[in-house]
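Take a look at this single chain in structure tokens; it is the form predicted alone.
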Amino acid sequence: MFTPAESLQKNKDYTLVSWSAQGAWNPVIIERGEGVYVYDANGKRYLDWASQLVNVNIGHSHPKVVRAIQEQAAKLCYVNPSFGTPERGRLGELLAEVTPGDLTKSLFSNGGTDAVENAMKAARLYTGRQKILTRYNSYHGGTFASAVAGGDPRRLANEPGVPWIVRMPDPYFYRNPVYRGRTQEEGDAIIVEMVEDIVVREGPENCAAIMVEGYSGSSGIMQPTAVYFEGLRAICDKYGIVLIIDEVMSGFGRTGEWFGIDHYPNVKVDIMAVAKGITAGYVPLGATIVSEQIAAHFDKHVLWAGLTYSSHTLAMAAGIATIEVYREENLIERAREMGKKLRKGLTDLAEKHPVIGEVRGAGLHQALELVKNRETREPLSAWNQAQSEPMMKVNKAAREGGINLFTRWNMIFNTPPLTITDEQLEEGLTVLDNALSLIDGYYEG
């Protein structure tokens, strides 16, 4: 159709890219994908170490999902969401089966940010309260309220934003000074006390929900102990507050469990927001899944939420096929086992490269945090600042080495498709090793 150079220029001339100054955008033109690899317009192959945006969990061009999309497209792509379809009912049933506790009914949307917006809206309608408590080290989406709910600096363009977001302290064991000289469990207990103090000061009668990620995502894959999550659940029970768990990135096997919150089996979830892995990115889709109690409330009260493409029929078919792939190929268990191998490989890299301050995560959802000094933990690239020279070198070396890498600030995310093999895992770790060797000189220890 076009030469690679022509395609590049047309992308730059006629489209806008998110989260970037447009003049700096110089994208690789991707033409196809297969399994854990994508191929650019020149035929170069890249190992998708990031699963694109941590969503292509089943790999690219899976034949079962492609076939389901093709068959549904030939039959019915879309109907008004006031209609029902067989596919809509079946996907809702599957989500009720794989999500924890009594999460029962799903409101379908276009993606993760919509799912979060609807989760907050449902909590506020259900409780009759206004305020949603969230964390600084979080990302909940790019639309107006969801962006403000996240503490990620991408919220700044929307500020002052909605007035009903209240910020909580982070259970960030590696950096939060609360944890100095304490075990993680001791620090988590203090964080929970601080959250309760905030609830009391804001007025429990004003607090609709506490919203946190089931397993932290692009804010750094930090993860507290059960003390933290069970403490949040206790606060919610004490004050009649809804617990919203954002599983947009950490859901559908990414952490070695169906959902990140499944690592905490004693924690009851009232509302869950999902997207990304629900269709593995093949068709845009999100869902807000509510408990039986909240669903019953909306039997008699209007749910003031809706989208033209809610329950999009093509997306429903893709979601059904994707969940079937997770089950039929045992990808949840596979992510758990491959995650152990990934952790060993990343730990070996940390022993070799002093710039790695910490390795953390679970399953195929792990991060390297890079530092100038392991004692001071000064980051190799500052939060909310332009990417530093060493991080740009890592990205460039990874791309030249043939892997698609996802980095933010001073962190390298290691989130390949759940279908990755031992050999492909080793391929990615080797490229990372070579890239990190280029920046060991920036270490000041």
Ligand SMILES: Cc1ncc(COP(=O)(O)O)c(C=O)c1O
Given for the second form:
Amino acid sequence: MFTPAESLQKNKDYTLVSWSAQGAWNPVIIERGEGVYVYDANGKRYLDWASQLVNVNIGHSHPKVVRAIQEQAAKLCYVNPSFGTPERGRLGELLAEVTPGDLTKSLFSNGGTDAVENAMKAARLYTGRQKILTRYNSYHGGTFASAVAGGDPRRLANEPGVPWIVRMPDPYFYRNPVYRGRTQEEGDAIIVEMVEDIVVREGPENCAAIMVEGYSGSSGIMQPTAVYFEGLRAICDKYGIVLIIDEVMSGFGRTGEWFGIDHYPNVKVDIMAVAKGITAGYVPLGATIVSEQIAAHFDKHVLWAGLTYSSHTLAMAAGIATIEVYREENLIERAREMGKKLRKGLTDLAEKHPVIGEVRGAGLHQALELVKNRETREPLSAWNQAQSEPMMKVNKAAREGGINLFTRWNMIFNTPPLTITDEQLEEGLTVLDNALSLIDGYYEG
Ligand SMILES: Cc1ncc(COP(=O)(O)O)c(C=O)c1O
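The structure above corresponds to the form predicted alone; please provide the structure of the form predicted together with the named molecule.
Below, the chain from earlier opens the complete complex, with every other chain and molecule after it.
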């Protein structure tokens, strides 16, 4: 259609990019994707080490999902949400099968943000209470309420946002001072005590929900022990609070389980928000899935939520085919196994590069936290500021070396498609090794 240079110019002249000052935007123009690779307009190949935004879990252009979308498009693209379709019923049923506990009924949305918004609405309508408790190190979406719910700095420019979000301390073992001189479980127990204190001070009768990511994602892949999640569940039970688990990023096999919260089998979920991996990004889709008890409440009470594209038929077809791919190709187990190999590779990198302060995560959902000094743990790039010179160097080297890398602050995310092979894992780790070699000199140990 255009030369690569024309495409670049038209993107810059006629479109805006999210979360960025526009002038510095200089995107790679991608023309096609296949498996774990995407290809730019000049034919250069990039290994998708990030699965785009941690959503293309089954790799690009999977023939089964492409075919399902094509066939559905030829039959019926869309009906309004008051109609049922065979595809909508089937996808709802599949979600009830793969999600834990008695999560049963799905309200479909366009993505993760609105799945979270609807989860908060459902919890508030169900309890008749207003406040939602969330963490600083979390991200829950880009609209006003969901952005304020997430504590990370993407919320700051739009504050004060909504007044009914209450922030809880983070179970951040590597950085939260609560953990100093304590085991992770001891620290988690203290965090739980602090959360209960906050609930009491906020008035339990005002607290509708506690909302956390099932396995923390873009704010740092930090993961507490069962003491934390079981403690949150106990607080919810004691005070009649709903537990919302946001699985937008950690769902659909990412962490080596169907959902991040499956790492804590004793924790019952009242409402789950999902998106991303539900269609692996092929068509936009999210869902808010509620327990039987909450579903029964809405048998008699109006669910005050809706979207023109709720239960979009193309997205339903894509979702069904994607879940079948996870099952038929055993991608959940595969993520668990490949995750062990990824961890070995990242640990080897940490032995070579002292800037790696911590390796953490599970499955194909692992982060490197980079520091200037392993004793002081001073971050190599600050929270809430433009990325530092060494982080920019890593990004540039990754791009030149042919991998699509997702970094934020002082963290590198290692979240390739669940279909990645041993050789492709090696390919990515080698580019990362070379990129990190360029910044070894920033270590101040
Ligand atoms: C945990 C979590 N919740 C919600 C969202 C928002 O989802 P979306 O960007 O699809 O609206 C994201 C996006 O990255 C996320 O990671």
